[in-house]
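Have a look below at one chain only, the form predicted alone, in structure tokens format.
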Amino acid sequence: MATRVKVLLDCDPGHDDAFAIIVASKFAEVLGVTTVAGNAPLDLTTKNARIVLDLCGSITPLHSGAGRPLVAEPIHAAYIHGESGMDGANFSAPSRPADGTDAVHFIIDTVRANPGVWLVPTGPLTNIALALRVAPDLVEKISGISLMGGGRFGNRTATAEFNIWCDPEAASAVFDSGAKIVMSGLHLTHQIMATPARIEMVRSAHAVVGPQLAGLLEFFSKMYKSLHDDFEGAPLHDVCAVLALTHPQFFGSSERHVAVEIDGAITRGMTVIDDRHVVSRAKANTKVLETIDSDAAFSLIVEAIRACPER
């Protein structure tokens, strides 16, 4: 890559948002990381960020932002991330704190300074929404949003995924802006399994933060294992968002019109795709990714995690 794209990530670590970190620091270039509650409350979001730059020996700044959803209740994801957010290894305390607290300007000032950067959102869409809110000309400003999130199924309900369920009136706004969108769903990131082999190729790969990390996958893949009939591991949702924008080749897409049900009794938080042949169906917003290289993928991953420093 002569051009590395940059990015600024919005996540809320977790497990695989760890692996996107990871990942973004070695194949983009990262011009900040904010957080938002999600997998976990916000200070421990936070805190795990910090973590993963440590890791990667990486200096971005760090914001934290939104710690509840602009309408519904918080609701975070121990069932499946633990009650750290980042269950499975035991790391160092994080060697500095956040650089700031609003994570909403952080955004837009990052965003005015660096046109063209995209927004990769890997949880909740708050601070996203809330920063398109504040300043709508960042439509206008970023080459668009590639964010984890939706699909043609759900996982929290028959229809909705997590991270959209969590703040729906926050995704529809982010659909609904204009905005061009990357959308990595369920359908596309249950291709890209954390599965015992290639725990094990992440372990080999570090001789530190290989057995780390490979243990946070242990963990993710024994709770993703304990509540799935039949997955063979647990999948690494969030590293498809950044694998989106520095290694296209490697997915299949669809171009979709997307929106976001926020009354539905049954069907709040779904992310209904326009797959309709007719003539008349609205216009097509986002991108929808459909397949991935998952081996392919995975090898970077690994690559990721080998460039991280030695400590």
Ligand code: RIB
Second form
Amino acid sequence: MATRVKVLLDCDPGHDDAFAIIVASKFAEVLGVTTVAGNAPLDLTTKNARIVLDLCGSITPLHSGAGRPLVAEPIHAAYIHGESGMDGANFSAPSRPADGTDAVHFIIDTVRANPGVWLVPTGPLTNIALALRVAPDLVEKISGISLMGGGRFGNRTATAEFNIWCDPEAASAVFDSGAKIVMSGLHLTHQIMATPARIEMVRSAHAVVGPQLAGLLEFFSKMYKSLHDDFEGAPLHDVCAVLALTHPQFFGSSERHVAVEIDGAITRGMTVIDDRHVVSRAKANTKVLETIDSDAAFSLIVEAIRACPER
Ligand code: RIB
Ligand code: CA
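Okay, that was the form predicted alone. Show me the form predicted in complex with ligand RIB next.
Now the full complex is given, and it begins with the chain already shown.
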């Protein structure tokens, strides 16, 4: 059996974060999960992570982290994810508490003990930026950072994607850190939507978890379709950051320099991707994912759901 890629997830569950955790549990070696405020306040993203780890029968360590961005005021996304941060299904109470509240030092210690691990953030980059600030040696010890964030257009604003927009200072520090970055931006993640047919694939994939996850996607998609004029369903943004590492064959990409706008009155939180064909173009610091085989990717999501324990 091929060695599974080692990952450390940093997330803000969050409907699509939930699917990213399930997919990573199936196809990667998850050394730990850390949580950050984003889609919902930290107590809720952490509770939701506990719930999802139970769904996939994972006992990987869980540590909560930053409850607010480095500089920006905390803003959440109940308008998309609901008041719980993961509305749409009823779950049993989580079976275990988080293992700690110091995500930053958990990340640092885990990377130092496991050189070559990938950091996979799917929420605001606050924890990652703090870990790199406290321990700059991490840049050389990780294989890279596969993140969901940014893109060639925005969602929270015309130019800024939610994860980057929440904490632009953190995002800027991560993109400027020198670490190898793999970026699943919105122009990629909008290619894999939870269409009604795909939601039925999820529902029938597992006797217990299937209907619950289908309920999450129905809620998530209802919210997305109410806010957009041409969406068939909610994009499974965060899953892309995991599959980019476990199944790179399903992606097309380009190497680009990416920087984060901090000061723009209307562009704060924008990921500025340098596509110019000029010899003076800045050295690429990011693999920008451009295409995904969404049918193949969604089949992997269904396969991961099937692997959840019956309980
Ligand atoms: O903009 C989409 C991103 O913001 C996803 O990670 C979603 O979970 C939210 O955090
Ligand atoms: Ca997320």
